[in-house]
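The chain below stands alone and is given in structure tokens; this is the form predicted on its own.
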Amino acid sequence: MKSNPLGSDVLKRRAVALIFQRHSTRTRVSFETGIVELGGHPMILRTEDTQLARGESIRDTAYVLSRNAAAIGIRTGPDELVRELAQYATVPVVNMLTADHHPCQALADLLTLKENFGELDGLKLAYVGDGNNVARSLAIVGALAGVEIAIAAPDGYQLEPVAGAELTADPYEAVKNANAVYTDVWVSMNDSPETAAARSEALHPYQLNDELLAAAAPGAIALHCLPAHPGDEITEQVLYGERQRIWDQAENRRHGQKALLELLCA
């Protein structure tokens, strides 16, 4: 798909629709650039601009999208949400994003290692701050393909066991041997001004700058799912560097969820 972005026609004159309950950059204009290039219409449904505003139930959208899309994404906060769409939607559904799950990210950061890399299986990946949606996507989606992933912490920020990822509290512990060092946001835009000062006083040792990723094996790379705020979870050298992969990492999202809607669409 990368390599010969227009060689697919799979949903040509057909529709995508992609269900936005979340702010969204790189997940929006990945999808409807691929789906564009994929030879289809996507077709953006912000929840004010539907039914569901209005209390129509998941099951009745799923039941009505299905019957004039060809697939159907969603970016919402609940897994139990996306599970119900899926449940009652005749047409295949893909986890745009959720509280629990990001796994669109992660086949992206697996293209990214495999562009850099070549092979995937052996391979190590550390992440380092707040076990989050991504770190849970990261371990389940890297177990299946043969990389190793090491989280790293600190106490009421860690995931819970999944998918056999190493967890630890010591952001040097896990970045040792590592081939790539990823982290993500420490604040969201909805924690108030005390949470946000508490979680950046309690993730600030997991900062990914110069030390950090020294501190893996040669030619690490960092990885960054975006958005970054330079200063917080990554330094702006790190981010700008020349190790960093971040913005390559962010164009393989359309790829890789091209070859998803591929997969899912022919």
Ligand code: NVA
Contents of the next structure:
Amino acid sequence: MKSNPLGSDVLKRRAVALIFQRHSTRTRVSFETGIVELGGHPMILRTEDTQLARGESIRDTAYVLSRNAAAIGIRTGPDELVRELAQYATVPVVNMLTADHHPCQALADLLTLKENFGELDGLKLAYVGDGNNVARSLAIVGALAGVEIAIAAPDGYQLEPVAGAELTADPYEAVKNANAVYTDVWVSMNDSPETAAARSEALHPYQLNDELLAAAAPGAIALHCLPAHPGDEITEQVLYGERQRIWDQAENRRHGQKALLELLCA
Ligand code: CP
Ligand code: NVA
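Could the form predicted together with this ligand be shown next, to go alongside the form predicted on its own?
The complete assembly is shown below, putting the previous chain first.
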């Protein structure tokens, strides 16, 4: 998909419905552009514009969207809502981020690793910071691809045991021999803004900075799903430095999702 962006017209004259119940920059523009490149039409549905906002059920929405679209993407809070949509839809449903998962991001991250290192199998990725949706999806998707995942987070912010990921409170232990060091925001869209001060205090020792990156494997790259908060979870030096592949990662959202849509809709 990346080397031949217009090589597939799997969605020719078909629409994909994209439901946004949360903010987005990358997910929206990458899906929207990718669907156009596949010959299709992205139907952007902001909840407040639909009858969902006036109480129409997910079940009825799933029935109607399935009669019009080749696939449905949804960004929301609860996973149950995605599961309910998938239960009643007769077309594929894609999770575009929930409080607990962000699988499309993890796809782009694998592509970014593959571009940099050639093979995925045997690589190690260390995630430092909040044990959130992005960390969980990396653990799950990483395990499927043979990438060792270590997650460093403080007490109260660590993931449950998931997909064999190595869980530690020590960021330096996590980054040891890591080929990539990854971080994400300290306050996610589904977190209460009132927790921001406590999160900032607990997560500050987990900042992705030059010192931490230097403790990883030689040639390690820095990753962040974005949006970034320079000075908090990542320093400006790393975000714009030589070892980041963060802007490639953002672009790779489009290529990974196009491959997913081709797989689902062909
Ligand atoms: N990384 C990511 O999903 O970005 P957006 O929230 O801007 O879509
Ligand atoms: N963990 C972040 C990811 C944003 C792309 C959030 O859920 O807000």
